[in-house]
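Quick heads-up: it's one chain on its own, the form predicted alone, in structure tokens.
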Amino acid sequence: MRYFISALGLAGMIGLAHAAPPPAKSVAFAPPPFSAMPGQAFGAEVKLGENIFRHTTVYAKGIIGNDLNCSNCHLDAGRLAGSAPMWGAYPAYPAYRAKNKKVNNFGMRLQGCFAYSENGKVPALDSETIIALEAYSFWLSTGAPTGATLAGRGYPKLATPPKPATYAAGEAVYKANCSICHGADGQGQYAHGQTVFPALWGAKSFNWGAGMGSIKNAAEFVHANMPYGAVGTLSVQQAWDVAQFIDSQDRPQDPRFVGSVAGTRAKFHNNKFSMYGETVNGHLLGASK
């Protein structure tokens, strides 16, 4: 007997390979506590780990070029749901980064934090710094699984908003919101020549490069985790206004930089999301050092 298969068996068989896979669901996790931190040159490892993500600039001073600490995003030490966890990080790669366009072990994902939030140096691979990161991250993940969309990764999705952003709009939430902490000009806080609030545009804060230098990824972290003490008292409409407002402000060029602002930018921020090489109160955003 000859088996067939008929045309509408066929195009149905087609139609369920190359069907979008159901989205993954979410997987509830939770780090162990600080109490729970290993002991011995693993535990010791891990520890360097931890003070070097709260007080990068006093334990990686030399190697970045700004004031922030990795605790300023990541928050709680990076144990924080909703604000880019380092255990939501870790068991997702190695992974293809669009980035650099090409696939990432976690290293490589840390390399590129000091490049370019950090304004920094690029530690080896096989640095102090990267390892005791790696396992400190390590750590953290302890228990959760490789590959799984962990509830909490990254920071959450955020609507579109009611209106488009505007930097005037944004200036005024910035003013009463933001500007207690971060200062008038975004330069920040500091005590004992330590950052206590970081500066969000300047010198001391992150280069163009940033992921935070999307609009986009400002806007879902700031409607997530700010204003510190207050969060959730500002509507999505404000968190892209400020967003909008903070990433229209100068600081440290892109270290991809090309030779100039436009070539930088139909290479690298070339989205609706990015104000590198735009105009903004008739000043070129990307043209200063």
Ligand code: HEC
Contents of the next structure:
Amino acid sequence: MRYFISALGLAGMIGLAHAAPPPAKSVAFAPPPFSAMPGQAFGAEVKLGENIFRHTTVYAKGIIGNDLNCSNCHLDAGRLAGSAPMWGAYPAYPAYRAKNKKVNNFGMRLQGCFAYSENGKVPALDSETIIALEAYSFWLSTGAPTGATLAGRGYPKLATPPKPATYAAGEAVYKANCSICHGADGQGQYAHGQTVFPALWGAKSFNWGAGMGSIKNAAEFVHANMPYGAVGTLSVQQAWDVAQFIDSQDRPQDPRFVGSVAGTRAKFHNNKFSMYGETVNGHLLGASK
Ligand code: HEC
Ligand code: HEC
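Next up, the form predicted in complex with heme C (HEC) in place of the form predicted alone?
Starting with the chain above, the whole complex follows.
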């Protein structure tokens, strides 16, 4: 597989996890195959990073607070284009992030996914967990230019839905296309203590501060990557509807909670893509724990 790199780096500069506009100038890039993983001490660190990424519930047990592996959202262990691949991210940092209003290096960006997507503790920048994930991502980016925007970074852009997304339409899409794997109750499926199909809401899933909690991110991810094994079968409308449905379910509290749901909504969720602080089916989202 070959990916193309834009010389513009626009999306990287403004810190979005989305592909840049059509590349003006592009060069081919492909991440190395797993068989090319180096040996020695550095190779051991890369391998540890891959293990943490694939089996986060085992290798980062005690750090994370849910049952999600990094690779549940960054598919093919962070290699798949259009699934926020690590080779697309690594060369794009340091970058300014509106989320914490400062320039973040790559390690700080990893810390963000621990805090929100993994609902966990934040490992120190010089911890083995962060260094191993950096080594793995650095290795996946072998040969990629720094500061360029790699096509395939983040999620593909998705058109706005023809009709406003609704919970009811999303529920129907979910029942027909998703519940067989993720469960009627969205709690996922497990075997021998390992996550087989990840939870989409509730205590085992990402918290209210996570990127996937944005209906826009979820719609883009789902349209490009789900249903697993049947990508391309959902219409744009269906992807927005099902994202609306998933992100209207309750999940662990935003760790930035300021003491009230209304206050937390005003400070961190004051946009049309977050359901935090909205009432759905008589339930105030964000009010549980
Ligand atoms: C629940 C799904 C989910 C899980 C689990 C998850 N992430 Fe993410 N991650 C996302 C989303 C969504 C984004 C894009 C967020 C945005 O645009 O705000 C993202 C973005 C990133 C980025 C930046 C990508 C870029 O192009 O700038 C990195 C790096 C990253 N994640 C690493 C990790 C690591 C490492 C783990 C495991 C410790 C992890 N993620 C777990 C959903 C997830
Ligand atoms: C055939 C089984 C299957 C079906 C059907 C399926 N998924 Fe998934 N889904 C998965 C698997 C497996 C993963 C994790 C990918 C991995 O680890 O490689 C996943 C990951 C996800 C994630 C990111 C992880 C998380 O917990 O948030 C979301 C969101 C998601 N799926 C939504 C959907 C939606 C919405 C549908 C229906 C339109 C759907 N899936 C249909 C198997 C499935």
